[in-house]
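Read the single chain below, which is given as structure tokens and is the form predicted on its own.
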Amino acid sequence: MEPTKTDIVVLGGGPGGYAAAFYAADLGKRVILVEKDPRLGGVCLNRGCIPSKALLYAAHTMSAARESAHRGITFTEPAIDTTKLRAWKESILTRLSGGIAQLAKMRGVQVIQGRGYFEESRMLRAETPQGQQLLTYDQAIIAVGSKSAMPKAFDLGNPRIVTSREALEVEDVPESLLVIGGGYIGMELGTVYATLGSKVVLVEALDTILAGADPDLARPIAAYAKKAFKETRLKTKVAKMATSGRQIKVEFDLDGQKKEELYDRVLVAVGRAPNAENLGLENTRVSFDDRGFIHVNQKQQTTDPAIYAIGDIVGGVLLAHKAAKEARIAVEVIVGEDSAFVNVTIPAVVFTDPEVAWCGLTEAEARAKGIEVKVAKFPWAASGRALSFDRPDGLTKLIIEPDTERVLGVGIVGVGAGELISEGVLAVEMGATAKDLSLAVHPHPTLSETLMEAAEAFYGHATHTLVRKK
């Protein structure tokens, strides 16, 4: 079998992989992209970020209709056609993945549908529906991502026990749903199913939901969950599960007490695991950490000189935009530029109701590291724009370095927080000060004003809230 020679092979067509392939092609490299799924886009587009946001938007529409009565606008109770809902969601995914395929074609990136297996450091075997194809290259970029973790104790082979992948298909709306895990996946999908009509019980082993988020920002999410879910149980572990007729019998360990309940469906959302197996990496010099993630340095180089790795497969925060940034760094290093993943501000967004977003240093991190900071807050109860759509439950928070007054971190909870956080990212990345934010004129009435007013509050003269300057 005569191998095909190229400059770069990218293994994995998700937001990290196709970003790397496209950027390398834009810089004049010959690129082959190998993806095992028929559609490009990876988990994010096909089974994660995009479908979940589509369903969250549908859920928001239903919530808005139900909550409008006190404004004098009354609707009948929404009727859910899950077949149409799935078809609408699928149309979005088809359009986006088709667009990515077209962009690959226009850039001259050859896309091979198949499973990649490393024969050696500079040779990959692509197992395609048409047969096997050998590829040789100067550099390879691994971007194979991660998958939903399923603890062995929960893996009964019962289709009523699902991960986010199956939950996003919305085959039906179960009457009772247990969500195991209070992280962003559990909270987002719990929100969707609670709005669609499921009685949702969420259990979390820790003493808080959204453990990585600032407590100030997580508080409104916890308040929403208390209202929307049947129950939220913290410091609760699932001891075991078993099939019981057409339901799942679940045994809980709550403060040493055993409790059994029956559920129509169980969503396991306890994290993600790397897709590192069956890649042939034992035939290379690539090494792994004790959790199975690939070791890389700040230039995205693995311990094999011919192979780079990006995205979820290298660990850290498992976010699509982090993968896309690492993609650019890897390609820039390959073409000889001085690039590295150093002091990169990666924002996080949880698309719950309300949304929560943050970037840079959090107050809790500063306290844990012994870093002296000052905190400025602006409550959305004082925002005319927030009140105009009945959502005063937000907060904008700045973490500021006392001496330089530089903005070290930004946290926002409220409707549209995910759209607002980029101003915070820009401020942190550019070394902006609180004075810079306070002097930048923001349009009125908008939610973006809350960043300006939080900065003004730092100086003790925010227009729409009274702050006693110390």
Given for the second form:
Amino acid sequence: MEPTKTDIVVLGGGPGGYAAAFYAADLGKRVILVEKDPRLGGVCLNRGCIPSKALLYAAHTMSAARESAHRGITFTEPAIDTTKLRAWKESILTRLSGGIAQLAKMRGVQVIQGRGYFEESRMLRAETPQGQQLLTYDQAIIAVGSKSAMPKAFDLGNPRIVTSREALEVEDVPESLLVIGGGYIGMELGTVYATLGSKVVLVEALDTILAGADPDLARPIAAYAKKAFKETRLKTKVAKMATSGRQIKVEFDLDGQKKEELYDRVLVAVGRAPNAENLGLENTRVSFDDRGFIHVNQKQQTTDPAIYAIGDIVGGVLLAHKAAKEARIAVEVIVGEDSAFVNVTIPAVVFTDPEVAWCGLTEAEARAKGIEVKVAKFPWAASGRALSFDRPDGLTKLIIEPDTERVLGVGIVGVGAGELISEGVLAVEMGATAKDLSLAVHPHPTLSETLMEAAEAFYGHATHTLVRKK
Amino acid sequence: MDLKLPNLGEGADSGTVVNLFVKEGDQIAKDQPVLELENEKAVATIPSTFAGTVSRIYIKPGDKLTVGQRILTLNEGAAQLSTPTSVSKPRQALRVVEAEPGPEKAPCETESTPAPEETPPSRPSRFPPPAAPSIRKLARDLGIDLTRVHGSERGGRIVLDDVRGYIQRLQRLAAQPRTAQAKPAPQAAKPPPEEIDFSKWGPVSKQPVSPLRAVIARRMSENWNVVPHVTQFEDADITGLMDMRKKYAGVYEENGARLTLTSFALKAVVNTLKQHPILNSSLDEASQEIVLKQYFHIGVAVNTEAGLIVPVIRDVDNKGLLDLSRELEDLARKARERKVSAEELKGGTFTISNQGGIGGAHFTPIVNKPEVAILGLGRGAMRPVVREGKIEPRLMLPMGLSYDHRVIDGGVAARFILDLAKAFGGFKEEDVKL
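The block above covers the form predicted on its own; next, return the form predicted together with the partner chain.
Let us now look at the entire complex, which starts with that chain.
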């Protein structure tokens, strides 16, 4: 078999992989993109970010209808047609992945559907439905991503124990749902199912939900969970699970006490694991860390000179936009630019109700590292915009370096926080000072004003909140 | 309470610290000068807006300050002092806190000699220097360490101009040894100063060049290098003027003012400038336009112990001799006490340097850019003058008018100085009496 020769092979068609393939093609490289799924877009588009947001949106219309009763607007109980809901969600994914395929085609990026296997450092075997194909290249970029972790003890082969992948399919709405894990996936999907009508119990081994977020940002989410979920149990572990008829028998360990309960469905959301197996990487010089993530340097180079890696497979924060940034860096390094993943601000967004978002330094991190910072806050209860849609349960805060008044981090909780955080990212990336934020006029009435007012609060003169003089 | 650099006015938003008057631990009063700041226009003292004890100083001589930048922290707990007293604790006093902006000079395109190698500014921040992603990428591409670049924007943020200035300075520094080794080209950069051991010819004593002296030296050579100077001489007959001065000096004194020749000179100059507006102009080198000013702000050179300072008297055309005399005395005193504000050093349209109080005749002053002319006055002396065919003893004032030949031609200057001499002789009783 004659191998096909190209400049760059990208393995994995998720937001890291296709971004790398497109950018390299835009810079004049011949690129082949190998993706095992028939649909491009990876977990993010097919089994993660996008479908979960679609479902959260659908669920939101229901909760919004319920919450409008005290405003004098009432609806009859909604009827849920999960088949139709699924079809609508699928239509979004089809449209998006079709768009990506189209963009690949227009750029001349050749897409091969198949599993990739490294025969050696500079040769990849693609196992396509039409047979095997050998590819040789100057550089390969690995962007194979991650999958939901499923601890061995939970893996009973019972379809009632699911991960986010299956939960996003919304086969039905179980009467009772146990969510294991209070991270962003557990919280987001717990929210979806609770709204659709499941009685949700969420357990978290740590003493807080959304462990990465500052406690004051997580508080409104905990308040929401208290209302929407049947129960949230912190410092609780699942000791054992067993099949019990059409249900799952779950044994909990609550601070040393044992407790048994039955659930119709269990969602395991305890983290994500790298997709590093069965790639033939043992035939290359690529090395891994002890959790199975690929070792890379700041230039996204692995220990094999021909192979780069980006996205979830290299660890760090497992977020699509981090992968896309790393894609740019890898390609720039390949074309000879001096590019590196240094001082890049990666924002985090949790699409709960309300949303939580942060970027740069968090207050907790500053405290842990002993960094002296000043924190300026603006509570949304003082925002006319937030009150106008009945959601004053928000907070905008700035983490500020005292000497330079530079904005080191921004944290927001509240409706639409995910959209608002971008201004914070820009401020942190630009090295903006609190003064810059306070001097830039923000439109009224919008939630973006809370960023300006938080900056004004730093100087002790926010219009809509009284700050005690320093 | 933090003392920050106040608005300097006139679009100036930065300057370089040339002198620091206070130390940590000092008690200072409100309005007490804390530092001297130089920018392209002037050297000015910056007073404290509060009273208190200096608990921390964030800047040091050589630092570039931008408006709003923190200068020092005052502990208000101390007594509110009405007079400045310096209670410095020697141990603390020696410590100059190195703060954010490094001891770098502002990038200055017209500097003919390279600035000395700057040391990397020691930043208190644990974070990489603030700069936009585009600037960080550029710096990475060029291999520039941004921690060595002084950021001119708020919070020390580094912008493209800062990187450009840094590169230009590096270039000048790199060029320096090469031009020194190469054969001296006519337009080559100034070779490094030669070290001379003066003591081998006899005993010497040494004193450091004060920051103000360094500023004067730099500004003077800059003006001398950039402005093509011509000096026009003339003598003005001030016999009548001095008689009037003698006659009214007493009345002025009663009104708390000293009537001096300089007061008359201010009036005479402004009256003549009105006839020759081109001498009241500036050359805008950026836009290549001549800017004619419709105001008459006259700088008066004051000789102080530290060196030359030129405060400006505003709207001289609208003021009488009494007001001018008072203001002149006030400004001269403030200049000697180094209490002139930045504002008072700026916006001049023409300068008068009167050395008559000291003595000597004609001299050739250096034009004070961006002004285009300067008048140097010597000491008036009795001279034999031919008037209407007869030799008469008259009190004659030696004048030297230096001007920028880029803007002013010789004919114009000659007409100006003749009209000026006429103006000195043309003062009438009603101009002087109160």
